[in-house]
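Just one chain is shown here, as structure tokens, and it is the form predicted alone.
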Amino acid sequence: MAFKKNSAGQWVPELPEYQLGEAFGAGVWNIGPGGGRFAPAMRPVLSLEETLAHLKTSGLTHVEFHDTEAEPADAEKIMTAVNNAGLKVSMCTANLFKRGPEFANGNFGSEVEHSRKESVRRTQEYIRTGIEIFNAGVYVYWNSSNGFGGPLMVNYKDMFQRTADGLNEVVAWMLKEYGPERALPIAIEPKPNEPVSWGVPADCGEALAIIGLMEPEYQPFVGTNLETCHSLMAGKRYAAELGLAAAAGKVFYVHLNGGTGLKFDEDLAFGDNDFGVAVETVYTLQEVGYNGVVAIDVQPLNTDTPDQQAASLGRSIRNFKRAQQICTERIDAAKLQALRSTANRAELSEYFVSIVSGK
């Protein structure tokens, strides 16, 4: 976590680097006894260290925390888990959206001040919590509650440029407290709805628009987290998102998972029902030139036995290093970017499903 002067004598993330495939992060909350409005609870509450050791056995190297299971008072008791357990923190992140009744409001866009106050507080506070005990990679945030529920509910113009002020207050405060040099890079993750039915940012777009949208100075330290199923949510192809961050030199982490369509938010196993969305995510971050953590962000089938509280993790996991196999042994990028270049897309799509099936 820091930001260095690149050779234009612009402010750069100093995100922590690996080889593709190398490092895999997935939040606490991605194990569980399930359970909800439509199905009971069919696993057991796990402690804190029974989590982590689930993690790490699934081939986890990185864990993530929101401040509800990581209170600043407790960080650095759990920090000491986190060491024993071999793993690191990759993220960290505020909840605000269940923390407090202000939050039924929105956060950094909303029409409510004490909403807005209360998400720039908490949000310091847990950066500096990220900062000071987690050395954590990223710092994102969720839009969650931010958004709007109906006609008319909001000033949509006002609070597009509320919610960039709320980062560009954030980001002031991290710079004067720690500096450029230990500054936590700030992910947007937008998502189009739920738990609001309009949410802002609801896309790639959107967030890179609200980055736009902030003071210049501040925009360099804030990026994207951009996540499968919100994507598909949206009814846009994740790939092409991940390309769009790129382009803009905003992609500081990634969520991956699964869907089935323009549903909700399912958080299926990354791979499961679109093997093909994986291989072609996998060879997308292969051509941006992503070496960060592969962050996981699933939740056990409602159907899991108490000895599969990961097993979605674990399968994502090996998912995405199926699909870099074949990236690997089956994609000829000259072939490929030959088929591209003549716009032959009888070719280009027979191309892909022979990669994908092997034959």
Second form
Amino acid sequence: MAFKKNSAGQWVPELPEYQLGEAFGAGVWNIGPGGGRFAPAMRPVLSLEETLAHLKTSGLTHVEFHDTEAEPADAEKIMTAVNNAGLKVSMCTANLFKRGPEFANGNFGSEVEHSRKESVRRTQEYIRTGIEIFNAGVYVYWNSSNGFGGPLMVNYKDMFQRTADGLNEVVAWMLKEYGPERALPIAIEPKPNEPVSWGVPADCGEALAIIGLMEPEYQPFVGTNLETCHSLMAGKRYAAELGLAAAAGKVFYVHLNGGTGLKFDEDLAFGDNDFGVAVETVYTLQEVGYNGVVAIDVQPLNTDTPDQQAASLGRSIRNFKRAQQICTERIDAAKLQALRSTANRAELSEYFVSIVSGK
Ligand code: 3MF
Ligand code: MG
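Any chance you could show the form predicted together with ligand 3MF after that form predicted alone?
Every component of the complex follows; first up is the chain already shown.
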């Protein structure tokens, strides 16, 4: 994508423009055999073409790749398959977590110089792929193993600054190689833990703080990609995190899914377990004026059969559209604002439940 200067002469991202709910994206990793440390694979491995076909028939318009699913050297060939499937690439992201031991101890913020250098190199390489081959909308930096595992394992002050410095180095390179007009918006995806005990940045606030530690000239090129479950894991309300990022002009992308409380990263379908969160999320996306791709980051349920490979994705989209219809048909913005101004929480709760329940 690109950046343009606003009337105040500041660089702002030219994000893909859609009607909210017109464009949905998902990573190829959202479909597949499943399985992990505590469950076996439940479904057959699919080819790229089969995966893309499942995405398309589930209502997706865009696809996301890690550089481990779409290596730079294979990107041209893969982009042909994406075009043949009638999809576009909304996001690309270097896998700085499941590639090798070099990232076991973090990435941009690591105490290990080789890890920092390799993180920057992999990120630059995939931003190049995203600009030159995928024509991606954004690049996402998920903190993943960046953080610390226990007492005094890192110099805390340096870790935060190093994470900002890694982003400085990537943005400086990107602007030199492509200029602002071709630069790819970089969205930080914060997560408080997993795979590391304390992830950095843990939430939206820390992501914005790290952007604030960057060189001022590079800050406009970095924003956020907030994920529902990650906010839940951080003990935050997702819609409030969206509001914070929006107040800073930093909602570059979103990852929606669902969870059942302060637990692990469940990556459940959006709206499945707390439809009220879905309604509040959609209304807040409307309130902050988000009109980019709505990306879904979910995992199949371990009971999903081979023909239910993309069931969580399709249900997430249907739940988003259900929530959107409720927002359109049942929320009177003026009445809600009037209730907010009275700070009458009983009335506000009554109104919200009447909206969600339709009663
Ligand atoms: C981890 C995630 C990741 C990131 C992905 C893109 C596998 O909890 O959510 O999904 O979204 O790596 O950065
Ligand atoms: Mg995610």
